[in-house]
Structures are given as structure tokens and as C-alpha cells.
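The chain below stands alone and is given in C-alpha cells; this is the form predicted alone.
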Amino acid sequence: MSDTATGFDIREVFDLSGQTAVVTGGNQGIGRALCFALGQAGATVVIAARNAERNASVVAELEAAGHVARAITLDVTDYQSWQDGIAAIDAPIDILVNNAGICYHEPALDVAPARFADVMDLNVTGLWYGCQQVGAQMIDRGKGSIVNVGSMSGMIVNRPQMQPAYNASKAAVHHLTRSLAAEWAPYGVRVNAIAPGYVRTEMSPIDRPEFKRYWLDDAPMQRAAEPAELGPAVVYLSSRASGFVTGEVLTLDGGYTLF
């Protein structure tokens, strides 16, 4: 029931029931503590990443949770890969979120050609092909929401690692949605970002000495986040509590990039 003061009910609006959610990257990380806040949240989970037996274990992890899920195999480089990957969704999908990405500590000059188009290929170009064809389907429809995971690494540098190919790669993604929360926002589709900083997860060694003294103990919350922190920050930005949101890039840094 509807509060008379502020109009709507205020755990509904946080409500996905009946909504497709896609999650690029969803079989691992932080893509996977993603896919089971959405699930939490009511919508049906659609996981698409290239390691068909990584997903279907996530999947049936969720399913165990008590979740509607199912997985495509997904290359977000292939623009073939997305077309396809769509066509057997073969449902409207309400929810993108483009999570999937990757990370080199590399000084700029050791940088290899083939590395730095690695990086731009998956968290810039296979993003720009998600926003673009699942955006197309949702301007036919009147709306949709698509959340990037973008990082704290497009606003600072980074240290005491190297990382300019991501950095750079993140700063685009940032940009890019706020781009085209501009343009679409006629349409009745919302584009917005979060901004993670250190997450505790397989691939992040924020443990490591030479890491830990600027990773974690200069930040005030002096620790990393863990993946399931980051769910309700995407809910949010999915569901109708945040109709009056886009363009915006939320930062979840623990505080890192007020330093």
C-alpha cells in the first residue's frame, strides 16, 4: 500500500519481480555477488560470460538460492556474439549490467600493443556493443535501466601498481554513460555507473604487503569492500527507486578517492 506522504510504497520501488536482468561477467566476482543481489531483488538472472561450465555452476547456485536464473555464452567483444546472445534471451530484457572487464599492472612503456587493445576491447568496446543493442531494444519498449561497472580507477591513479590501459578504459566507461544517459533519457531509459573501489575477490591480491600499505591502510575505512557489498548500489540504480537517476556515476571507495 501506497504511504499518502511520499506516494508509493517505499519496498516496492526496490522491487524487480517479473524483470530480465543480464550480467556480463556474472560467473565469477563481482559479477556473481551481482547476479544474486538481483536475484534477492526478484528479477529473473540471465549470466552471460564465455565459460559456459563456469556459468552453468553459477546458475545452479543460484537456482539452490531460490533465484530464476539461466546463462548464454556471451564473448562481449564479438558483436555477433551479442546479437545472438539476445536472440536467446528471447525475452525483453529490462536490467543490463555491464560488468565484465579486466586489469594489467603494467608500466605505460612495457604496455604491448595487443595488451592495450585486450583491455580497451573488453571494458570499453564489448560495453559500447552491450549499451548499444540491448539500448535499441529497450528505446522500442519505452524504458530499461543499464548500470556499468566502471571504478574508482577512472577518476585517480592508481599506486603504487601501474595500470594506464584500465585506468583509461574506466575513465571511458564513465564518460560513455553519461553519454548516453543524455541521449536516451527521452526514451524513457536510465544510464548510470558504480565506481568500486578495492574489492576483496580471487583476482585482487589486496592482502600482499606491498599492496596493502596504499590499498587499504591509506583509505579511511582502512578495508576492502567485499562483492556483496556492491549488490545494493546496482539494485538501486535497476529499480524504480532511482526513476529520477541518470547519468550519475556512484562511487563505492570506502572513502579512497577523498584522499
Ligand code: NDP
Given for the second form:
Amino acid sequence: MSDTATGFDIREVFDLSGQTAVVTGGNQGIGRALCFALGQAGATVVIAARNAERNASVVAELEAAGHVARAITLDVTDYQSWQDGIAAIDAPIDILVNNAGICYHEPALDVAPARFADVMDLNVTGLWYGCQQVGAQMIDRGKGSIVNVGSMSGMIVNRPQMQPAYNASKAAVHHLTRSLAAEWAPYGVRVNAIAPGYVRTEMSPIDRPEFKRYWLDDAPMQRAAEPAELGPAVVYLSSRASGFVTGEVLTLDGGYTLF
Ligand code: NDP
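Let's compare: the form predicted alone is above, so bring in the form predicted in complex with this ligand.
Whole complex next, starting from this chain.
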């Protein structure tokens, strides 16, 4: 019920019932946690990643938890794969979470051309394909929300590990987010990003002793995030609760970038 003072019900504006949300890389780590959050908010969740077996296993977990979920096998770096994937979904996409990403720890002079290209292909070009193809559909419908997964690495230089390609790719994600947000706002399509700090996943081995001093001890909260802690922010950016928010890069880093 809406409140006469505000004109809305605070629980309703976060509700994603009846909406379809596609999460790239939704079969593990942060993406998996975001699927659960979006499912809990009522969305039908579509996992889009390459490993069909892992996709199916997370779909089964989501269904066991009472959520509506399915998966498409999709390589985000392949333009045709996006076209086929979107056709297979065969329903309007209300929410796109571009989460798939990769990071190599390598000092600049050791980065082989193919490794630099790998990072850019997945983190930037693949994300761009998704924004462009799903964005076209959203523009036609006059509504939609895209949430890109950037990183605090798009703002700071991590240490002790060097990862120049990754850092550049995430800065690109943030500015692509702002560029599309400005261009598509008149069409009712919002584009935002989250910029997480260290999160306990396969990509970030936070328990390794060589990283503890820089990744954890140096952080204001002296800990990394668990993947589930990112979910509510993505539900917020996906939902009507953030209806006047676009082009935002929301930092979720426990204060890491403050120092
Ligand atoms: P993981 O390595 O745990 O998971 C990566 C996911 O991406 C997998 O589901 C993988 O599935 C998918 N993926 C990889 N390549 C492709 C592809 N070509 N097409 C489709 N899907 C692909 O990563 P995290 O969960 O740690 O990271 C998720 C996102 O969060 C990334 O963008 C990362 O940069 C960002 N991030 C992570 C942080 C962290 O500390 N962990 C911090 C800040 C940002 P499959 O192999 O089946 O395709």
C-alpha cells in the first residue's frame, strides 16, 4: 500500500516480480550471488555463461530455493552468441547484469598481446555487445535497467599484484556505463555500475598470505566482502527504487578506496 506522504510503498519499489533478469557469468562467484538476490526480489533469472553444467547446477540451486530460473549457454565475447542467446530467451529482458569478467596478475612487461586482448575482449567488448544488443530491445520497449560490474580497480591501482589490463578494462566499464546512461536516459533505459572491492571468489584468493597485508590489513574494515553482500545493491540499481539514478558507479568496497 502506498503511503500518502510519499506516494509509494517502499517494499514495492524493490520488487522485481514479473521481470526477467539476465546475469552473465551467473554460474559462480559474484554472479551466482546476484542471481539469488534478483530471484529473491521476484525476478525470473537467466544465467548466461559458457559452462552448461555449472549453469544447470546453479539453476537447480535457485529452483530448490524457490526461485524461477533458467540458463543459456553464452560466450559474451562472441557477438553471434549474444544474438542466439537473446533469441533463445524469447522474452523481453528487463534487467541485464553484465558480470562476467577475468583478471590476470601480471606486471606490464610480462603481458602477452593475447592476454591483454583476452581481458579487453571479455571485460569490455563482451560487456559492450550485451549492452548494445539488449539495450536495443530495451529502447524499443522504453524501459530497462543495465547493471555493469566494474571494480574499484577502475579507480585505484591494486597492490602487491600488478594487473594493468584489468585495471584499464574496469575504468572503461565505468565510463562506458556513464556514456550509455547519458545517451539512453531519454529512452527510459538506465545504465549503472557497481565497483566492488575485494570479494571472496575464485578470482580473488583473499586467504593467500602474500595478499593479506595489502588486501585485508590495509582496508578500513580489515576484511573482504562475501559475494552475497553485493546482491542488495544490484537489486536496488535494477529496481524502481533507483528510478532517478543513472550513470552511477556505486562503490562497494568497505571503504578500501578511502585511503
Ligand atoms: P569468477 O572468476 O568467480 O567468475 C567468472 C564468471 O564469468 C564465471 O561464471 C564464468 O563462467 C563467466 N565467464 C567467463 N568468461 C565468460 C565468457 N566468455 N562468456 C560468458 N561468461 C564468462 O569471477 P568473480 O565472481 O570474482 O567476478 C565477477 C565479476 O566481478 C567480474 O567482472 C570481476 O571483474 C568483478 N569483480 C570481482 C572482484 C573480486 O574480488 N572477486 C572485485 C571487483 C570486481 P563460464 O566459465 O561458465 O563462462
